[in-house]
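Just the one chain here, laid out as structure tokens, in the form predicted alone.
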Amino acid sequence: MEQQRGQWSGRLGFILAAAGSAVGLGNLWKFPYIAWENNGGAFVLVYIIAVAIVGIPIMMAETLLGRRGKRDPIGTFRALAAGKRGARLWPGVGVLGVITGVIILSYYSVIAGWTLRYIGMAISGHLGELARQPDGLSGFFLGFIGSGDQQVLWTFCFMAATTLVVVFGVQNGIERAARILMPVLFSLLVVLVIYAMTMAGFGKAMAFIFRPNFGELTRGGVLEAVGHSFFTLSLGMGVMLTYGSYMRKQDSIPRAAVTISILDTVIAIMACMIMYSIIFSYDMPVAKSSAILFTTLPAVFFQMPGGALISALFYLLVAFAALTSTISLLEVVSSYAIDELGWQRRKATLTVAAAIFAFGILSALSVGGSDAPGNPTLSHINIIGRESTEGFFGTMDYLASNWCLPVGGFLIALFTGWALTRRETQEELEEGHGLMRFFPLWRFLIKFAAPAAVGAIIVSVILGAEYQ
């Protein structure tokens, strides 16, 4: 069955496809944003604490339920609750895992698919044209998503990737990816930091991401800085759960959980480190809306010296960023057409993808937004996890990031806590990994203080607080 469904070839491939899944817009735009809301420092260190006490627990327990089960995740909530209290409900929270795959997959890639306009815009020289045309950049923007055809098409290209890649399974589709595109993008990370230190700003971007002030904290960014922590993961929506059905028992999942986490946050403050440089030495403004990646970012970057190559590199490092995380979300997807439909792989994802892509047709079309079709605004588009319910784009983001995903991560904390036995969770934890000392510290984290963090977001969520 293992050799049928697919299995990563070691920790390595692993790691690097569950870090892809995790690094996305959600490190390149939005924590760079919400920190910078937030004032930096003392947000920003407690997101770290955050992504330890929250983060890592929820991510050990949703991979060590799919190693556990070896199934997607309906298949895997089935058979973990046989015999247990409520074992005709825990499949369920599979099920919304594979509903929240498919609402997030439906519209990210729409955003993802502008990557690849503006990629070759910034080769060919377009982008530095309009760069040097007032209100050349922003007016071109707002054709664009205003179009429906360049919308469809852009939207159908990125799914066609990201098919292309899960096609071919797990070792000779994504983790072979994921060795070429997570290297690539690091890299590209440590040119652009590099470059960022040539900034004179770049000193005061230390400062404000490194110098805490907790007098400038309030508790709604201590609550966003929690639930950011969880999101960014990506956790809550199956795609641990499936990849760790791939993993081999002599891994390490503690280990394998602890890595993913340090490079997500370590790229995500490696975002902040260009983005803040670029702040303070071209005083760019500040906006949540995800336009100012495709309007104000390359009119700054052809400010600079090398612009044109700098944009080259940076709408690359988005791409590349936005890729390996839809990679994740379709096979979620796929794996449940596999294993629940006994589907071939072949079949399962050309026929998800096409389902996928025909939903997403629907975000396409009113991503230019829903008040005034073909004449949209900069203040539609914002970043994935707003709160804005402009539109079917809007409807679906915000029914995503606001309830798929807290609820979804609430109920795995709750049933790896509480409907599994101390000994399923030590021994599948230990299985590879040894003795784990701190196994009655993660035991307490996922019991209590995962689901209180997590239940505090969807409390947030029904008094209209806003935390994203």
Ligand code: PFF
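Take the two forms, superpose them, and find the largest set of C-alpha atoms that agree within 1.5 Å; that set is the rigid core. Quantities reported herein were computed from a predicted structural model and do not represent experimental measurements. Numbering follows the first chain given and starts at 1. First, how it differs from the form predicted in complex with the named molecule.
- Shown in the overlay between the two forms, fitted on the rigid core, is a CA shift at residue 361 smaller than 2 Å.
- Superposition on the rigid core between the two forms places the CA atom of residue 199 less than 2 Å from its counterpart.
- Annotation for residue 222: C-alpha shift of 2 angstroms or more between the two forms, rigid core superposed.
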Contents of the next structure:
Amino acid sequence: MEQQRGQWSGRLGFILAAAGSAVGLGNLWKFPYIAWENNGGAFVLVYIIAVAIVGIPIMMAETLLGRRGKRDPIGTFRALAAGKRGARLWPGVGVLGVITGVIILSYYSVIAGWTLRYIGMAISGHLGELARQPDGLSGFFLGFIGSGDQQVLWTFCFMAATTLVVVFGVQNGIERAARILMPVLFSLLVVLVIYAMTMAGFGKAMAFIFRPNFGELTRGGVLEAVGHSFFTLSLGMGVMLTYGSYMRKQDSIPRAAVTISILDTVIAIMACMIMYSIIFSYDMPVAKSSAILFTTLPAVFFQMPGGALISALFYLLVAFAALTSTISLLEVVSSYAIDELGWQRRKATLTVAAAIFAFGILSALSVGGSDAPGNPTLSHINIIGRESTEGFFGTMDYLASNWCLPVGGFLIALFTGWALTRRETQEELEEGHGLMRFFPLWRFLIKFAAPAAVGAIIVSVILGAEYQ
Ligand code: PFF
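Moving on from the form predicted alone, kindly provide the form predicted in complex with the named molecule as a structure.
Whole complex next, starting from this chain.
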């Protein structure tokens, strides 16, 4: 029997949930870190261009596929490819998406778990004590990530929170969580940006972010910017497709995609404004690993008045952002079990979440550095970084970011641009939007520009060109 399929309550429901998926560790953590490594300015500009010409068109494509197919990624491709050439192969793109969801969620929830631990530490005052000791924070951090029990425990807590939301379904779970968490997250960010504005390093931070110096941009940096636009907008694995399948026909896909992408980009830049102002104001040595968020920042928070409160708010914000992203990852895999296997939502969600958690234990145990158990060093940690394949955690991240998302995005663009007819896509995009003036531009981008840009990433990975 067909179950009643979930639906967003309205336009805002979809936008908030999809923006919730997009805004996550990729914005608050990875973007400030890679923009820093790539000298800001020019990198930020290339990233914005990538969002505009690759990100937005592919987000529209994914959403329109989902709304038309009204199923999980596999079912959607099966339905839309029916009667076309390669009809039996296209559902493979959905299979890849579901597998990618499992992979990303399994390691993303490990890092997300850290934020919970840090919230507790900030509130209890322990974080402040550590910040006052030399090497207190990095010592703690290394011990923490090196402790298998702790890693498994906090990963479990985060997965449990994610599961609790997804079990309640599209409107009562995902949408409700996004309606509460997103405005809180945005308000917290605004408070922190205003705080940053009062700091001595704010001007320097703004110049670093917005003054492009193309001499400092490498080819690897350009590819990294394009690649990151995928990760940060949750594209290439069917999140937007699945969320699009709950979208009403009377809502505009182009308007939603543009709004979500702008929100995501603005939030990434706000995160940079906060972190760089702090770094420039206090002249902190910046950890050259992605541990910046858990070692450099807390040290600075406690040099500021009200450090305990600011740090607690900050980690709460990161946890909220991560939660709305893990929810979307779990929803893709759950929707597969619901639509394809015919399971009830509760059974589907609990079962796939348990399986992903079990798989995630491998990441949780490896995060401290697989070849140096008990004595990890910062060089072992390369979270959501492209270079490292060290340990199980690194391998999962490398696989997902370098292969799964670009390949998935490439195939989604090909399917939408070449397998679907002009009429099919135009009809779906104009539904809820009205005549679309930019349709020819979108079609050009999805047929040529997006596959070319994403193809370049894939080729560079195949050729082994490093991102740095
Ligand atoms: N977009 C999320 C972030 O920036 O943190 C991460 C993510 C979520 C990637 C969902 C991919 C995905 F399907």
